[in-house]
Every structure is written in C-alpha cells, then in structure tokens.
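Read the single chain below, which is given as structure tokens and is the form predicted alone.
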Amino acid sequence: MSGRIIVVSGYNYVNTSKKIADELRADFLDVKYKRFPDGELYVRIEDPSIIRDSTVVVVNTMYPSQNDSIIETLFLLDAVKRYSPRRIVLCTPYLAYARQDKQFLPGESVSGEVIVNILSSIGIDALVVVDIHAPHLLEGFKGYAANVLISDLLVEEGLKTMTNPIILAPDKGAIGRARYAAEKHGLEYDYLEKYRDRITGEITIKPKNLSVKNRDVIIVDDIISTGGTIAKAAKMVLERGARKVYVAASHALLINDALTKIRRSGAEMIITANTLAQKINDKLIRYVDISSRLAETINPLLS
C-alpha cells in the first residue's frame, strides 16, 4: 500500500467511520451536510484538494432514512471523483433494498439489482458490505465486491455467558451464517425446519438434525425487521427444551414492536453489530463494534 489514505463519511455513520479511519491510519475529511427548503440534499467535502492521487474510502450505512442515504452516498462519490483520486472504495455496512433479489410477482422491480447497478455505474473500484441478505447480488457489481460476515463476532459475545452452546439458523437459507460462526468457534450447528402435522395441520419448528434439550442456543440471522420470525423460532426452541436462547443478527432494524415480540418469546439477549445509524438503548440488546473487521477487509483494497 502506498500514497495517502482518506476516509469520507456519510452523515449516518460518522462515529464508526472515524474508528475505521483510525484503524487504517487514514486522514478523515469533514463533510458539510444540509437540506434545502424543498427537501433536497446538499453535501460538500471540506478541503477536497488532498483527494487528488489519494485512495479514498467513502463510508456510509443506509438505514434509517434509506432513500436519503442512497442519494447522499452517490453525491459523496461524485464529489470525490471530481478530484481525481487514485482509487475509490465504498463501504456500506447495510446496503438498502437488498432483500428484493428476484421477482416474486410479475411486474416487480428487483431493487437489489437496481442499487448494485447504480453503484457500478458511478465507477468505484471496490464495494464492501456486511452480511448482505442475498450475496449473489454482488455478482452484478463491475469492480471488486466483498461481503463481510460477522456472525462469529456476534456469537463470540454470546459465548461469554453460555453453557454447552449450539448455533442455529432460522431456516436452511441462513445456514451459511451459522456454519461460519460454528467453524470459527468449534461448535455444533443446525437449522430450523418447519413441520406440518398431516392430521391436524399444525405447524411446528424444530432443528433438522440436532437436539436442543438442556443446551444454550444462539439463533443467527442477518436482519431482524419486525421480529415475528425470530420470536417464533426462539419460542419454539425453548419449548423443545433449550436452557436459554440468544438471538444474534447482523442488522437489528427492530421495527415497531419487534423488541416486545422477542422479549415475550423468552429470548434473553439480542446481539447485533453497529452496522446501522441507530443504537437502541434497551437492556435486551448488546452491540458489537465491527469497525476493526471492516478495516481488516478494506486494508488490502487500498493498493
């Protein structure tokens, strides 16, 4: 790696961006933000002349205020490009609209592809995201794209107060996150599967292969939105004899009464990362700082 390294942050993510800059031993440029009376956004990078021939890391997350954050990020990237940097890396821990990765109904937009295509078209060299819901979306990015998995860091926090633990994914599609954390920590893992009684029609959820009886369980997922799915999973696992249940999710949106649902399910802790521009003050939630993991991923992309 050679040359000057500069970090530019979006409004949503200044504190974590400064931590990343410290990890990278990079300069941190201030940005002026404002909103015009008609609602349009304005950004201006202060002291932009030092960008020329430098490697610039633009850091911004896209929740909450997804639409504003997307536009702001595009404006920052444009402002950076106008000063001829040697290389541009975009780090967006939470990539908005990535849950729609295909057409479920005729006539729908595939919003995840739209966002990735827009970022590709603006001409950045590398894109870093955290635990994107549908990793295959990154195949559409024209430069280098990294999907940073952090389930091992979340599980590590949970293991401090667990006995005889097992890691579960809430469904087969999320098994990769559970496997990643389990292999890092030498633990057993499984996924939850729905079973329908052929006579009564009743649906139950239980691990595919392993028993949770008298074990501590940590359920690993990427996003908690309204909390219904994860609350049902936690409740069912406890009913099957688990000693206690923690929930670990990379992105804890926790919309509406999600916290209430999860608390009522019997889950004792929600472990999440600082991937969003919100931090909810609740004794059920424990946050894990991932700025070092992000810096480790970004560092090789700077040369």
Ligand code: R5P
Second form
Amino acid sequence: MSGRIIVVSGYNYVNTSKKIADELRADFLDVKYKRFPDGELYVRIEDPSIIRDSTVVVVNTMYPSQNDSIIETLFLLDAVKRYSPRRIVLCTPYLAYARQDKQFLPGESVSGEVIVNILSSIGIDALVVVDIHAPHLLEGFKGYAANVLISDLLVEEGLKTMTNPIILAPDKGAIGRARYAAEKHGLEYDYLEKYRDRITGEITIKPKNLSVKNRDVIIVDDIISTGGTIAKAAKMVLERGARKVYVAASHALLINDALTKIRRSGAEMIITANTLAQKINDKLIRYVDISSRLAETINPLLS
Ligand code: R5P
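What would the structure be for the form predicted together with the named molecule, given that what you showed me was the form predicted alone?
The complete assembly is shown below, putting the previous chain first.
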C-alpha cells in the first residue's frame, strides 16, 4: 500500500469511524455538518487539499434516519470526489432499504436496487457493507463490493456463558449466517421450520433436523426490527426444551416494543454490533465492536 489514507465520517458515526481510522493507521479528516432552517443538509470537508492522490475511506451507517444518512453519504462522496483522490472506498455497515430487494407486489419500487445504483453512479472503487439482507443486491454495484459477515464474532461473545451450544437460523433463508458462525466455532447448526397440522391447522415451529432439548441455543439473524421473528423463534425453542436462548443479530434496530417482546419470549441476551448509529443501554443487550473486522476487509482495498 502506498500514499496517504484518509477516513471521512458521517456525523452520527464518528466513534466507530475513528476506531476504523486507528486500525487503518489513517488520518481522520474533520467535516463541518449543518442543517439549514428548511431541513436541508450541508457538509464541508475542512481541509480538502490533502485528499488529492490519497485513498479516502468514507464511513457512514444508514440507520437511524435512513433518508438523511443516504443524502449525507452522497454529499460526503461528492465533496471527496471534487479533490481527485486516488481511490474511494465507501464503508456503510448498515445499507438501508436492502430488505426491499425485489418486487413483492406489482407496482413497487425495488428500493434496495435504487440505493445500490445511486452509489454506483457516484463512481466509488469499492463498497463494504455488513451482513446485507439480500447479498444479490451487491451484484448491481459497478466496482468491488464486500459483504462482511460477523455472526462468528457475535456467537463468540455468547459462547462465553454457554454449555453444549447449538446455532439456529430462524428460517431456511438465513441458514448461511448460522452455518458461517457454526463452522468457525466447530458447532452444530440447523434452521427452524414451520409445520402445519393438516387436520387441526395448528402451526408448530421446530428445528428441521436437530433436537434443542437441554441445549443452549443461539439464534442468528441479520436484522431485529419489530422483534417479532426473534421473539417467536426464542419462545418456540424454549418450549421445545432448550436450556437457554441467546439472540445474535448483526443489526439491532429494535423498533418500538421489540425489546420488551424479546425479553418476554425468554431470550436471555441479545448480542449485536456497532453497525448502527444507535446504542441502546439495556442489560439484555451486548455490543460487539466490529471495527477491526471492517478494517481487515478495507485494508486490502486501499491499494
Ligand atoms: C427477515 O427476512 C429478516 O432476516 C429478519 O428476520 C426480519 O427483518 C426481522 O424483522 P422483525 O424483527 O420485524 O421480525
């Protein structure tokens, strides 16, 4: 790697951005942010002259305030581009709108594609995201794109207080995350499947292949939004005889009463990461710092 490395951060994500800058041994460039009286955003890089011929890593998450964060990220990228950097890497651990990755109903916008297309159109060399809901969206990015999985790090935190653990995905589609963590730690893994009794119509949710009886269980998912998916999964697993249940989710949005729902389900811990610009102080939640993992991914993209 040659030349200067510079990190530029979004307003709400400075703490994590500075950690990433330290890991990369990069300079951290100050930005002036303001909001006009009509609500519009303004950014100004305070010492832009050092950008020329440097590699710039723009770091910003897109939650909370998704729409503002997207605009802010675009403005930062534009401000950087105006000073002819050698390379631009965008690291956005939470990429907003990624759950709308196709038309579920006729007439819908595929908003995940829109976001990726807009980022592509700015002309970024590389894009780094964390555990995107629909990895196929990144195929639309014109440049190198990395989807950083962190389920192994989240599970590692849970394993400190578990015996005879098993990793579960809440559905078949999420099995990749469970497998990734399980293989890293040499554990068994499975996914939950819904069964409907053909006579009574009753629905049961249970692991496809393995028994959870007397096992400690970590349920691994990408996003906790309303908490419904995880709360249901945790409750079912405990009803089937699991000794204790932890939840490991890359992005803990925890909207409205999600935390209460999960607490009531019997889950004893939510393990998540600093992928968002929010930190909820609650004894149920453990945060894992993923700045080293991000720096490890970004480092080879700098030259
Ligand atoms: C769904 O496909 C996702 O992987 C998550 O399970 C989902 O977004 C979680 O949403 P909620 O917390 O609202 O159930």
